[in-house]
Structures are given as structure tokens and as C-alpha cells.
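Only one chain comes next, encoded as C-alpha cells, the form predicted alone.
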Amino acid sequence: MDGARLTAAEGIAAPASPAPPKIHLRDASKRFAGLRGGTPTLALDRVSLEVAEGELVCLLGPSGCGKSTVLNLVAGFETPSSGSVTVDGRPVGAPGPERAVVFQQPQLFPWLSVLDNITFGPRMAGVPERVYRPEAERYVRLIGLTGFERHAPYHLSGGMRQRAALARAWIGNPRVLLMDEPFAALDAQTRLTMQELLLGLRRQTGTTILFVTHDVDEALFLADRILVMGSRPGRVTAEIRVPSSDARDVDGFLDDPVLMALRRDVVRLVREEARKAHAHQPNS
């Protein structure tokens, strides 16, 4: 792991997990070709990180630091220029059903109902309705969309559409859920509701989650660990282990002096990386 390791209480080195990692990037770099033969861009530089089975890890950092590129490597949308990316010890070479992705925008099919959007994956895979229908109805209840199953996406609020996207990702029982700033476009109250919903679903399913965000409070509220990424070329500069999120709620988060002290440390780290990113921009 690159960079510093902090704990909430003492800032001492955190012990490594004895379990093999669910997600493992080892010295992964990504270089994008320059436009019209221009200079290539090194987006990621020898990033090494691990995510354990059932862990929720947030990638946190300023815009352009490579957070989404890391997610795309794990999803199989991109391949590393060097180094390796594995899930369950197997190299990632392409997208797969064991790795579901939730984007910032819900990406629902506007011509399908909520229920048909949620069940699209199983239906395309040939799963019998008697198998997927009870599971779909269960997720509709869990995400609070009962009564809206036959509505078209354009009849729903942004938060409701994102709930449907979350259910669509989870219905395939993915081993890994990859989330790219999924709540960034929502208003503050809806965002909090979605964060609590995510934690509740995660407790029930034990899914391994890699979550990209630029919001410090969101990362602290959701994560078991936060990986702070530095300015381009992206790399992990710090690891922060967050107190247990098993029973976390909004009121407890705001009243927790340990979390608030940790928040100050994380904000300082992120601001420092943002200053570095700004200093490296042309004409800055």
C-alpha cells in the first residue's frame, strides 16, 4: 500500500488483513494516448491497493486524480498499461456479471418500467421469471419503490431513479459492487437517505464495495477504509481506517468526536492534494 496509514484514535500503522484480498491492484499504471498524436497522459502511476472480502473502501481525492480510472480497471472497462488487476485472484480482462457498476447517473432504459429495468440483467441472461421475480420484488421493497414498479423512469425523482439503478446492480448478486460517485447529483437530504440505504443493503448482503467520491463526509460515513489519492499521475497517498460502520447513523456520525477529529485529518490531506493538483496545472 502506498502512503501513510492512519487510525481514528492514534494514527498508528493498521495491521494487514490475513484474508486474501477480494480486489487487488499491484503496481497498476494507466497511460492514455494523446489526442492527435500528442503527448500521452499518465493517469495512474503504480497504484497498489487491496480490498478485503465484504469491505467497503472509498477512493477519495480531487477531480482528475484517477479515482474513476481505478474503478474502470476493476470493472474491466479499461486495462492497465502495466501492473496487474485481479478479483478473487483472477486477472480482470473484461466486464463480468460478478462486478456490478453504479454510475453517477442512473443509466436506466427510459422505455422500460422500473421493474423491467431492475430485472433486465436476469432476463437477458435467460433466468426464469419464477427465479428472478421474487428477488426483484424483495429489492423493490428494500429500496422503498413499492407502488412504482410499473412507472417509467421519467416519472420518478432523481433519488428514486438511483434507487432503481442500485436494485438493478444488486439483483444479480454481484461479488463486487463498483460505485462511481452515485449520489453526487442528488440533493443533500436524498443523498443521506441513499447512503443509509446503501449501508443497510450492505449489512444484509455482505457485498464488497469500492466507492468513488470527492466528498469527505460521505467517505467517512460509509467506509471501513478511505484511500486518499494524489494529484495526477494518480497514486494512493494515504490510508485511513474508519471506526466500525456496522451501526452507523447520521445522528451518531455528527455526534462522534472521534469521527470529527478524523474528519479534520482527512480534510487536511485532501486539501493538500488539491493544492498540489492546482499547482501542476498550466498557467496556475
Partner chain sequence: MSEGLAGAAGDRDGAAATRAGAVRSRPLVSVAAVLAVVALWQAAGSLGWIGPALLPTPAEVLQTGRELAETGYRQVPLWEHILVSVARAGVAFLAAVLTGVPLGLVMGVSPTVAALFDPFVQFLRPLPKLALIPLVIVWFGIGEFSKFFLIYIATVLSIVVGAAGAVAAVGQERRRAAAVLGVSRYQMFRHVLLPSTLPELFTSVRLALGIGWTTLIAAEMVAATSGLGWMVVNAGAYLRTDVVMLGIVLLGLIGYGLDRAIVGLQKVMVPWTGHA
Given for the second form:
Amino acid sequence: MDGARLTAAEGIAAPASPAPPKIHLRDASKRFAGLRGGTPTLALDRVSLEVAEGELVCLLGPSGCGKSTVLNLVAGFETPSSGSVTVDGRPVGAPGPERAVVFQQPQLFPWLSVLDNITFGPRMAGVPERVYRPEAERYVRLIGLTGFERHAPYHLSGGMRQRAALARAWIGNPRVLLMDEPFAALDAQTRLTMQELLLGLRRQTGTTILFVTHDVDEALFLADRILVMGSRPGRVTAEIRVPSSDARDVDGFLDDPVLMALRRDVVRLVREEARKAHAHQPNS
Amino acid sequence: MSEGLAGAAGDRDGAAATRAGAVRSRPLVSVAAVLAVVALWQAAGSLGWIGPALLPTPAEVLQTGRELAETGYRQVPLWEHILVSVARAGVAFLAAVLTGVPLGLVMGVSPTVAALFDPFVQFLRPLPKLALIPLVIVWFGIGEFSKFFLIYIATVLSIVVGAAGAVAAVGQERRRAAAVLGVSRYQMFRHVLLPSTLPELFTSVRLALGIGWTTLIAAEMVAATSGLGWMVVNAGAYLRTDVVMLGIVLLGLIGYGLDRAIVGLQKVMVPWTGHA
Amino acid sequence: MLKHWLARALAVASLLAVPLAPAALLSSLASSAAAQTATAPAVPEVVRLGYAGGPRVWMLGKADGSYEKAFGTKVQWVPFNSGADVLTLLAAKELDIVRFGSSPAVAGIIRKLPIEVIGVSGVIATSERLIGRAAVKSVKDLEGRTVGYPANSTAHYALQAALKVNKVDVAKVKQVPLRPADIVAAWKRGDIDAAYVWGPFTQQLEADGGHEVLASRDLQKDGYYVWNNFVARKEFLEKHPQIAVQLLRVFQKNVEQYKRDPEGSAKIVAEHLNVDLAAARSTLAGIEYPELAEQATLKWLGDGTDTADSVIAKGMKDTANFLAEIGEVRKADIPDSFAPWINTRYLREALARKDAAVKP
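Return the structure block for the form predicted in complex with the partner chain; the form predicted alone was the one displayed.
Okay, now the whole complex, with that chain kicking things off.
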């Protein structure tokens, strides 16, 4: 482990920035009841993390490390067993449009057209059409679905569907955007396009993003900061700051020797966590 | 867009659907199979393998159909028998849909309501409806209501169970996707759960229609003097197997037609069936 | 064999009115294959007798096992609800000999069931009656009212005859086919004003405010005879003629026993069938029992040479014409004479051995 670039997870200090953290987990644990009276599983063990305003943080780790649980806590799908989860300093309550989520599957409503899917949130909130209509058209343009507004979701390709899901999440101007392996089901080319699209949108909106992935390249390409997670119990084991996060492009990424060196380290870290998870005996 | 077009075929088993040739020849195979069975049936009678009282030939059944269409069966025109049966089944079935779907949906949403109704629904559902006939006569008499009730009770229970199951089958991810868009409890039900359940609702309604149509026989055993089900039972009493066969063929054809009608309605109302 | 399984399949289909033919086909293929391997013995393994479940004299023989003794083999008693069920059971070869009504038997013959009438078990005199509420004083009063009857039964036939004899406008009578037990239920609810049915159901209606409007005997003067007969499958008769002979002899014994001691017989029958004693008494008394010797004359079945002119042959023809008139059978299907379906051979053989003691 290269100490110069990697910091041990324990005792991560709040970034030295004047703004209060957008997302803040303090010693958050999550315990799931065992099946049929079995021993409960500790999914998260006293996880603390912060995401600053406008930051894009990737949670990286093997499956079962609890990275989706972190996201579910922030979204409000689940409540922590102990510790606290706040967004803008307020404890997280029921799910709502201020904490938008993009899932691995687009989860578009098949009975609605692409446009009606995108405008679903504002319409349910009673926003007048003259307000949401131009917004929706702007997002349709931004995600490149012009001409497909009236199409049924199931007539679109997987990538196009996920674009619509992105627009649907973004149109409500969320305080934070939570993404749960949103591009994992897509083919490699489409995934790249989607990643570039995501960065482009983010540059325009400055939205704070918490992004869950198990793909090292994806994390390095997207993130300002990567939090590597280990499993059983799930916890943050390492923090990686990714340099030169502005004006990133695919070609530059592959040519950048610093990034490539960092990639080797991260891969090694993730592999180690995966190996530990694999050989692990329950200890709680 | 190619995957979109494949999906638009509206067929659930995608593997078979991709082989367009197989799809096109499928109706042909069905028609050929039906013709072969009818030919075998005719041959069995014509060649004297089986006596006409035991198995009337298709030609005889056709002849009987012509006779009944002209002179009626037991003083009642054939079309009236058909109409009476369709009306009986139709009214009871509609009532079952109108009451069963809302109840099932509410049971699907509210565990309390589900716990309230579930024991009765689960107890009544597997009961053979023929066993209810004596009770139904004692409770409701021998009028139309008894016939209505038998078909209604047979269909409504499976619709209730189907509707409640459809709500339960709506995935957690979809509920969460809706929740983060800020829907209220009512909006969740009206704009997410309801449309999500429609494909499955259609399936259980289709099944219920089949059940209702087969219950017609039991219903028309209660003091009926017209209707296809009564015609079959009464003709059976006199060993008029030609009339029995005609009745069965008519019951089958109408049942098939009704099923097709629901499938057609589903294509119009729920074009997203089969698309998650 | 093909006929056999088709008959079974058909019986199942019409009983359930659901085409379950494939299942019936499989099961009957299996059973007929088994039957083929054994050659038919002189005495069948089991004789299947169909009975209506009501109080009738031959229930004396059922109660004391005298049919088993006379046959020298097991007897399986198969109950049925009405004549309608009998036809399907016969078509399916689930019955060998059955005691049931004249009109369903005629309907079966018209539909070419391979069966023969081998004897008369009784003439329905007062055991089947039209019971009405107070307002129904005569058959004519049925106009504008509802009357129940068991479909394709002697009672159904008698009801039609009664309506015709009394010149009732049938368009004004609501006739509802109901199973006998359902007639009682419908009566209790007030859904029907009258019913033509047999005992013990007639007594149940009377106990609930009904009274007799007409009995089947009242129709005899107008030429409408309603009787019950012993009917057997031709195939069974050819293989086991002695069973038919023994059955008629034991039946005659039962009749004699009844005539000697009506009250004691009614008691035995009532106890055996678990029905009300009064109902058994009145039903048994409501049937006329012609002697075997009488039966082999023109007055009943004839002696085999003059059967075509016998009262029963003519009565069957009348019944057939009547069924065609009300639309239950095709006119064209009715044979010129029913004599070919009346076989008095067994009757005569039973008489010839009349003096010999029935096997203890």
C-alpha cells in the first residue's frame, strides 16, 4: 500500500473545506435479523464517511461489502441500527425527490412514455406543466433522447432507458444523487458513453453524487474520491483521492501514468478485500 | 432499436419468438391438429368403430346443430340457450371482476385487510362448487340469483387471490423508484401499483373467466330450463349424445372466443405486458 | 373394446359435463386389458345391481343378503339419483341389472343402448304423486304456478301426462327440473307450489303443508301406465342368464314376504335404508306388484311369441311418442316396436323352476 496516496480509513478527517458535508454518516451500523431466528448479520459496522457539496464519491468493493446498504441508508430505504445519517445536516427520513436514486435497472414505468417517465416526479408533486415542460425538454436534449419522447420505454435499448432514468432522477434538482451500479448491466461501449454523459451532466449541474460500483476503472474514471469497502462486517477500509478530476476523458485516462499506477494499487486493494471476504468465517 | 423490435412481438418466451419462421407456422400446426382429430372422429363413426349413441360423428353433430338452430331444443331456440348462458356467466363474471379486483388490491396493499379476508377466501376457494348447490338452493332458492351466485363465488375468489398476488409481485425496486420520486400513499397505489398489477390482473381475470364458464354447468343444474349448460345436462339424461357433443363444442368455442376477447382487450389496455 | 372405453369416456364426460375423455380413456384401457386376460366364468365375480335408494320391496333381499345367496357371488349395490344417471351408468357398463323407471328405460332404448327389459318390478300407483300447496286443488290449478320434477324420470313422464290429460296450458306452468332432495329444499323456501316426485320425498312435502293432488294410478284410466322394470345389459345376460333368472325368483320371494307381512317388511326396509317408517310403509303400499306368472302374459310382457302386442310393449311405444312430443328424443329414432327389447326368457325360466325351492 502506498501511504503517500492512500490513507487508512480509520479516522478520516473531514475534508478541510469550509462548507459542511452534504452527506454525513457517523458510526452508522446496520444489522439484519437472521432468518428463522438465526444469528443477525452485521452488514455495516460503524461506518463514517462524508461527501462534500459537489463532490462525486465512489463506493468501491466486492459484492456483499455493504456498499449498497450505505446508499440505501442515505436514500432512506433503510434506517441505521445505530449511528446517524444526515443530508445537509438533517437526519434522513422517508425517501424523497431531494435524494434521487438511479438503480442498476432503469426502473422506468412501462405504461408511460419516455417523457411521462421523466416528468413523473414533478407531475406527482403538482408542478404546473409550464414549469416542468421546458425543464424536461432540456434534459431530453442533454441525454440525447430527442425524438424518442413519445416512445414506450420497452422500445428503447438498455442504454437509452438508463439515460431516461438519469433524466428522471435529475429533473427534480436533488440535493444528492445516489447511483447504485447504474451502468453495470450495460455493454462496455454503452457504459463508456454513459459515464461521459454523467460527467457532462454533473459539470452543468454541480450535483453531489454518491456512486456505488464494483468496477475499478469506472471508479477511477468518475470519482473525485474513492472509498474502498471491505466486507463482513462492511466497513470503509481505504480512501483514495483521484487527481486531476477536471477535464477528464477516456484517452487521457488510459495514457496517464499516475492514474495507471493508482489503478494497480486499487486493484490490489480490492482483490485483497475480495479474497478476505471469500475466506472469511463469521466472527460476530 | 433491434432489441426493441424483438420485444415488440409481445411474446413472453423470447427464445421461440426470435425464430420468426416457427412463429408463423404455429397456427398452421394447430389447424392441422384440429382437422386431424375431427377426421379421426368422423372416421371412427363412419367406419363403425363406435356406435352413434356413444360417439356421434362430427357430421351428425353438425346436423343436430342445424336442427336445433331451426327448431330449438325443448321449445327454446338454440340462440336463446347461448344468449342465456353468456348472459348468466357474463353478469356474474363482471360482478366478480368489479368486486374481486378492488378487494384483492386492497388486500395486497393492506396486511390488516388481507388477514381479515384471507381465511375465508382460502377456505372457500378450493371447494368444489357442485357441493354448494344444495346450500345455494336453501339460501337463495331456484331463481336466477342462485345461478349467478354459483358462478360469482367460483370466479370472485380466484380474482381476489390473483389481484392480491399481483400487488405482492410488484418488485421492491419499482416501489423504491417511485418512492424517491416523492409519491404519496395514494399516488403510489394509483400511479404505480395499479398499472404495475394490470398484466397480472388480466391473467387472473382470464383464468377466472375460464373457471366461470366451466361453472356454468353446475349453475344451470339448479332448476334451469334453458342455457347451454342445462342443455348438455338434460340431453345427457336422455342419452342425446349428439346434443351433448354439440353443447360441448359450443361451450368450448364460446369459451375460446371470450378468452380471445380478453387477450385482445389486454393488448389494447396493457401493451406493456411482458415488459418489466 | 373400443366401444367399451368410449362408453366409459362418454359416461364420464356427460356425468361431469367436462370432457375428461383422455383420463377415462387411460383408466379404462388399463381395466379392459386386465379384463381380457381372464375368460368369463359361469358365475361373475360380482353382480352390480342399480337401485334408487328409496323404499322398494327388493330392499328386503338387499337387507337379508338373499340375492348374494341365490347368485352364489358378491353383489355390489350401486345407488343412483334418477333414471338419468342410470343411462350413463349403463352406457359406461358400470351396472349389470338395474331396477328403474319405464320412461328413462325407453329413452335408453331409443338411443340404442344394448339393454333388455326382463321383468316388471312394480306399477307405480300411489308411490309417485303430485303434491301441491293448499292453493293447488287440481292439476289445472298449476297454471300460473311453479312445479318441480326430477328430470327424465317416471315422475316427469307422469307430470307431462297429467298436464295433458287435464288440458293444462303448459305455457302457463313453470316447470323446474330439480333433484328429489332439491325439490324438498325449494319447497321449504316457497320457491315451488307443487312437485311430482316419489317417496320418501312426497311424505316430506306433506309433512310441510303439502297435500296430494294426483297419484300416478289416476292416470291409468287414460292409458298412461308408469311402471318400474328390471333392465339388464344384453352382454351380461348372454354371459350369465342364470343370474337374471335367480334375480326374478328372489324378487318374487320378496314380494311374497311383503304381501304376507307388510308392516314387518316396511320396518325392515325403513331400518335398512334409514328412512322414516311411515314413508316406507306408504311408498311400499303405493306400488302394485304383478305376479311373475301374470307378467308372462299379454297383460304385461307377453310370453315371447306375442310380446309385440303386450301392454308393456305398447306402453313403451306410447312413452316413446310422448318423449318425442316434448322434444326429448327424435321421432325418427323411435323403433316400430319395442318387442325386440323385451326378453321374457328369464321370466319363463324362473316360472318353470318356481316349484323348486329357492336356494337357502
